[in-house]
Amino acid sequence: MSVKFDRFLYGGDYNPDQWLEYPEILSEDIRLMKKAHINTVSLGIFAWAKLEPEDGVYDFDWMEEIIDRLYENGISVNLATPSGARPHWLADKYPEVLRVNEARQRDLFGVRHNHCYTSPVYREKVRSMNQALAKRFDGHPGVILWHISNEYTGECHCPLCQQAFRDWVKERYHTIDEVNRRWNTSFWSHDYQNFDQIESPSPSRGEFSIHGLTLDWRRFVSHQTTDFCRMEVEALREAGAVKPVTTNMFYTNSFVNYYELADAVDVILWDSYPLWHKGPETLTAVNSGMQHDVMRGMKREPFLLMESCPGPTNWVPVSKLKRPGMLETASLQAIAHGSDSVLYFQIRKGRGGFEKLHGAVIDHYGKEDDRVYQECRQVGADLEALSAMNHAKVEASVAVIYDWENRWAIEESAGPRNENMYYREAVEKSWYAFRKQGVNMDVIDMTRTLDPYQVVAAPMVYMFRPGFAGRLREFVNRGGTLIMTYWSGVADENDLCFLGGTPGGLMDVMGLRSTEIDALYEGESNTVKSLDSDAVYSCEHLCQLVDLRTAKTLYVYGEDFYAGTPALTVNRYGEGLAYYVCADAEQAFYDDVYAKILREAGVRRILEQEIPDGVAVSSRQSGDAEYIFVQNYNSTPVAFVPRAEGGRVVFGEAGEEMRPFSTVVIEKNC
């Protein structure tokens, strides 16, 4: 389902349960929210102890009163299920809900996300809470969305999870002989005789050398987390809830395959905390922008930005203030990439606890002449000015593959580099090279269709998931352009290396066979040189050696014993082209090569202008209108006047130069 709201949602996490003894503060907060154009808040995310102060005793009256007051003042509610942090009485009465770590030690009560997703008791308590909330609040006109839990993450190794894992493995492979075959347990004589011997990997005390086991454990943890989320949604639906559901994802989560979790919710929602001002803003913008595209690519629909920080983020090593203009630029970046919201953590700073110094719309000071509050007020006004493009789609003809399971496999593969394989960085290089050419792109995993795209980049697809090689073959055969890189097609879904040559099942499509790969030490480098020009680029980390079959060499290595051998190749297969990038080359190589590939593939650019470094261009379409976002992430002005034939500037200033951290939006007919 496509979830559409009547406006851009603007607001964030609000925790009135921390202020029930201060009614004057609650009243003032509503006044300040309205003045800042805030129209949506998220309630109840960590309010379980107030909603159910003792087992089976619910107190929802305070929540209903607050929802009523917000609704009366034009503020909608994204209402949470509070399973992200259970109350003390629950852990005391039912110790099985607490997690067990990989050393098989049960955690003490504390922090949040310390609960077993397998525990029948925990599931039943959450189900009861969710159903009670649904019966009370789903019909309230002020509630527009259900927020399921909070940042699902982590793993549990308790006896309940061990048995659930065994059951999961048995359902997947049916026989223990098949487990031994798929996990290659004959290595180090680790064959299993029965399913009861299977346990989760434990580097501190047990098995961790079987990569098939480690990979399947990660799949199981993701499955169990997603199943828990589905249970929460089912509880709401069984109680009569009909409003859309979502859950907040976050950037660094390695425990949950978000493309899997995406299928359990109606709309994608994520928490974004880029480290602005730590390094060049242009690089931070790449990292943040790509993650927006990851989230949008899961459903190829507009998403929601759930959490961002209006001020300093307190849990990072250094809590840096956002420079003037940065909040607006970062917020509009989300809109440019397909978000239908800008929401913050948090609306008001708490007085105590871990996040009391985390940035907020309303400071402890509590007055509207605060600098951050005024910038938040400006962002709210911006979103109202841009309301015509609410729920506009991002139409992409280019895709980059970024896959959670492939990431897991690379992290566990034990070679060719164990310090850092730079997988995400490899994906970012392809993403940024496309973005510099001013084209929209989706970031998708290996399970998604390739039909909408003209060009697909598949960086470091070490593990081919089932069906992926076939989809790539068909994509190229029917006329698509594929860009694959080094360290691809090495292993199958169980991390078993392909026999007979790599990339597995695609040697004819790529027109080559990968032979060896040279891992370079930190600080060591090589070069790649064009055969058609004087262009020379550096490369580091990994250099793939290949044996050509039908492919043509475009670039060669410049140094070492493999100097003069292929570093970039192209092969015609069917109606399409397949490029193979052999080395982890510098960004400039990707920028130049991808520009040529896009031109030859006939990919439409959003602006037919050369785009300066640090300036990003993207667009959204609604009906016959295209809205083009041009953003300057440089801390200095840039001489650039964006021009779109037949377009008119509807936001920002398009003068002779773009101010630092500024945004221009152009509307034109499609």
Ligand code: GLA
The other form holds:
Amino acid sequence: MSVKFDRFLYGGDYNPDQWLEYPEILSEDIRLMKKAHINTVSLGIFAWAKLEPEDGVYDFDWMEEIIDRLYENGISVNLATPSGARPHWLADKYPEVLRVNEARQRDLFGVRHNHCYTSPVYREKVRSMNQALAKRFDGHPGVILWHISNEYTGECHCPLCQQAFRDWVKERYHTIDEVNRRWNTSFWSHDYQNFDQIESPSPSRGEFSIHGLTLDWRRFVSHQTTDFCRMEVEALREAGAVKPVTTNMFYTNSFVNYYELADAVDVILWDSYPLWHKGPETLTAVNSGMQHDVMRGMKREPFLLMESCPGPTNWVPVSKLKRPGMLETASLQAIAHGSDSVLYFQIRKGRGGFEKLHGAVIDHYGKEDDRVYQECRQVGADLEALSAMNHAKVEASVAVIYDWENRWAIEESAGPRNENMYYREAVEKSWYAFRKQGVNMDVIDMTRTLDPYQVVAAPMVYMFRPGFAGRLREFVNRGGTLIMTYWSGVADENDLCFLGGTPGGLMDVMGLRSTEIDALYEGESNTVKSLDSDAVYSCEHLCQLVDLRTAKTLYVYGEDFYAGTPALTVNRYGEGLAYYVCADAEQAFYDDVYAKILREAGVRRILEQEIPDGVAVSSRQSGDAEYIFVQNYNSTPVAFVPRAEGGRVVFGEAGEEMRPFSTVVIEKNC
Ligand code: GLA
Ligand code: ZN
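Moving on from the form predicted on its own, please list the structure of the form predicted in complex with the named molecule.
Shown next: the complete complex, the earlier chain at its head.
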């Protein structure tokens, strides 16, 4: 199912449930929203106590009135199920809905996103609420989308979750002998005699030395969260809901494997809060651009930007204002990477509570002669001007692998660097090097197909998930170019180390065996040197040593006892090429090496020109039109005139230079 709306969605989280005693505010908000081109709001995300003031007593009239009024004014609704925060009465009456932490202590009532996802009572209460909401509102023409809960996260160690975990383990491995084998429990004599002995990991009071257990616990938490989401969706569907469903994700969530949760919803929705103006914008832009690509890569379909902040966020150590133009640039970055929306947290600033000082379209001041409001209005106008691009696809022939389970395995592994393995940074380096060449890229996990791609980078693929090694082999064999890095193919999906040499099962494809890995202290470095030019780059953190079989050396280490041994290699396998990057080299190494690899693989660049530093190029395609986005993230003007053969500028100005934080869109036939 590809979810398409008739326009770019523009708006954000709106909490009229905090304003029911101020009828004049609602009217004023609608006026201000229309003036800012807002066409969509997300309603009811944290409104459970107002929707069900007492157990089993629903009050939906106020919500219907608001949806009606918004609809009459051309504003659609993304309607939430309110399970992200529970009412007081619910926790008081049914304490099992409260989470238990890893030290086995139960929470008190408070804050949000902290429910037991196993609790039958919590599931039943949410199910009944969702069914009632679906019956009342799914048929409303103003409701266009269901927003399931909010930012599912966290874990619970209560007795109900322990039992569910045991059941999950049993279903996966059938016998306790198989569990012992897969988890290698003979280590420290931790063999299980029966399933009842299995407990979630507890670094403070119990087990955390069995990596098979810690990894499977994280898988279980993700599974249980996804199962809860599926239950919520099912409740809506059982009550007759036909509108699409989604749930909002956030990039740093380590509790949920989003590639798994993605399959439970119709469209990807995510919350983006880059720390603009903390360090160079160009680096922040890399970080946030990659996050957009991760989100789009899950379904390889346009996604929705659910939350972003019009002004400063208030949960960061320092709440810096967005410089003029930054909001527009950041919003259009999402569009450039495949978003069909720009939605904010929040439309109006609340009067009290934790988020009263969080940026919003409408300030406490409440009027339109306000800088942030005016910038929001500009973004609304931009999206109307760009409306032809709604639902255009991002076509990528390059992919970078980023895998949630691999990230867990690297984090849990105990060595070779417990300070920081820099996995995400390694993925970012590959992503950035490709992006600098102006090519579109998908970021995908190890379960996704490699068929659409000419070039695939697989940084630090420590754990080979089932089928992944076979897909890589097939990809290279049929002519693809693979770039794998250090610390790859070390362990299987149970975090059991491969026997007989690494990368496990792919030594012939890579043409080498990785032997030892040297971990460097912070501040230490080595160098990597080209064999056919003067190029020298520094490297840090991790240096993999390799034994060559059929691969050829392109770069060697410059220092230490392994000076002169391979640091970058290439191997021909079948119709394709397999590169191996041995060390955590500086960005410039990746930039230069990847530029050459893309050229040799014949990957089409979006613009033929050299792209200056800090300028990002990406594109979306619809029918025979390609929309090329060029954005300057430098805080200074850049002498660059983007040109595409046969293209015409449809947004922004392509003059002598690009202004700081500015965007140009060129349309051309493809
Ligand atoms: C998250 C939540 C929102 C809000 C914002 C504030 O993303 O989903 O409810 O708290 O953060 O930035
Ligand atoms: Zn629980």
